[in-house]
Amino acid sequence: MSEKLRIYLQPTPVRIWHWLNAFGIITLCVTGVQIRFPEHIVIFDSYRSAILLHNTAGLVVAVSFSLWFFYYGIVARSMAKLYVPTVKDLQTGIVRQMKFYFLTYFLGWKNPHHATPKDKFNPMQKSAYLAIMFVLVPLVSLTGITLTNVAFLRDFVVMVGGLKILMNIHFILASSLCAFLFTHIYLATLGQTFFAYFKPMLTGWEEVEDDHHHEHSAP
């Protein structure tokens, strides 16, 4: 039986960012549903309350994104290393990881990727986070900010085809982000135990097998 070691995988700033982002996006999804379908879905007391909470949550997510960018881009200086897939990732890593998620996990095989502080994400995660954090989140934020400042940004609204087109673009982007959230939660349950991947986001520490992580053991 393999001996378990502990690695400090998620520093405090990262955990704070993660939960701010998570609760912010969940709030955006819930309020957004009522804003989009007010005649069918009533979660909050009034339409105005849903809009106010939606805009507040959007501000929280924008601040959270800024904190993430500042920490990884300026403080840790590890953004490219952590989030940009390598040539090897693109050639074989993504396929190998997909095979694990869709087949070999259910056969009891081990995850081909072993997280370390310098290599946290598997090839699929890198590709997904790259698209989410550098494309989807900025576009959702841009369209959302525009919708709250239609008069001031009238020229931009006209350029994208009008208010209705802009609202539809924002809704599609937001729905994609919501879909990612559900996928993210599901994949987080595919550890050695149901909560194995949740614990590092609460405590910072993850248990690993010593044959993969001798150099990262806890003191």
Second form
Amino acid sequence: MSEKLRIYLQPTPVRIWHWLNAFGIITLCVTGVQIRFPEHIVIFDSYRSAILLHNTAGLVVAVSFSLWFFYYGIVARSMAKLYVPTVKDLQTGIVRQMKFYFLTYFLGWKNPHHATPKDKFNPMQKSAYLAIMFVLVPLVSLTGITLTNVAFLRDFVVMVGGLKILMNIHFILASSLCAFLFTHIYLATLGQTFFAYFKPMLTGWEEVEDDHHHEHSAP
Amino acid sequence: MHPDTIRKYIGLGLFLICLLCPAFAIGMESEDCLDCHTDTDTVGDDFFVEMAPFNNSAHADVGCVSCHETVSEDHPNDGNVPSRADCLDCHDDVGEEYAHTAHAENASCNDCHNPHMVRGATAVSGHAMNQMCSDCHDGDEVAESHAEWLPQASLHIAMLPCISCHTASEDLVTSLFIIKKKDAEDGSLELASHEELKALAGDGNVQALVDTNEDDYISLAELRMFNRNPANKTVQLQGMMMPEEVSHSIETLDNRWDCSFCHASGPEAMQTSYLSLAQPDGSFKRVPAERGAVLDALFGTPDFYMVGATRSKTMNYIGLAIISGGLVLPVGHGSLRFLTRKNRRKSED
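Coords for the form predicted in complex with the partner chain, given the form predicted on its own:
Time for the whole complex; same chain goes first.
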């Protein structure tokens, strides 16, 4: 057995942000289903509590998104480095990562990417998170906020093409976010052990085997 | 009772009244009464009766004397105070229904209705119906007390006459009213009057603003044209959920407290809609719209959507497909992962 190395991967603000988002988005999905299909799906005893919870969770996610943006974009100034795929990522990184997930993983090989605080995400994660955090979440929040202030934001609603169009955009984006959630949680179990990737999100620390595999982290 | 039967009975009743009371006010026609009563110099503000609204009201044919039976030839110089008919003389079914409610102690027929301006429910705007209530129930206070449990309370109250929630009528239809910005600065909206619509129509037929081919039927294409026409940017269509039949059981019903009374009734209930157009006499005319007009995403109106109730079926399937797509990886990859678990155990050793 190789020696264990502990690295501080997820600073506290990031962890708080992540779990706020996680509970927020799950709440939004669950209440959203009841709001759309009240006669079939009744999870909360009343429609009104589903709506109030949905609006509150939506606000929490929107605020936590803003905090995240503020933290990485302005305080840590590492947003571009962490989230925007490099040319190299696009040319070879994604293919290599795909090869791992869909082929060599089954053969028992190790993940070619290793997370470090400066290089947290593998090229596939970068691309996915870029789409999620810069397109899906802001748009779904924006449409949601508009839907709770339709009278005030009418000009914007009309520009989009009306409430029903806005609603459909919100719904499709939300469905995509929900679909991502399944994939995200599943991929998080692909660490060396089932829960290996969950730990750093809870404690901040990741335990890494300090063997030669580590060299892969910064190829 | 069917209105026609009511009318027959009332007609008969009036005939009998005329037979039985020949002594009173012979020859005094409504027009004679109105000669004086539309002139504030003669009768003062307190006894003023507006001419046009009366003549266009459902009571025009009833006539002043039927309700003010004891008015004499010498009126107003006889010193008598003319009698006032009790609404129940002619509307006993409504009266009976209302008398059973607790609200009957709080408001009489006349508190809500001006007997000189009454109209059938389909000729009255939702805004005017709420006006009846707001004499006693201050709009801001109602919005505030309802906001305690009703999400988007002001929006609800703007889009729903109080009686849609506070009476037993369950058949709700959507009426589209043409509303306009009160003034450019504050965004508040009010009903566009007939004159304003006329100005918008370039002094043409007001109905042709929406019903372009004037066939007394609003098609989706006509709605789209109205919504897209840049000349109409000062106005918009507001869908209000109106009871198709008015009930007077004014109360707080448990099922309206349950949002899914409206928000789950599904598209079927939303199929019937009308355009309600302001007429010169202040009443409203309903023009039927194409089935499902308010449900249509592109054409109906950009301002109408009810969560739960007006959802689109196609979108449900697209959403389901997307969410199922998210399950492909966990299920597919997960199965392969299970089958190849030995490989990984080997490499760990």
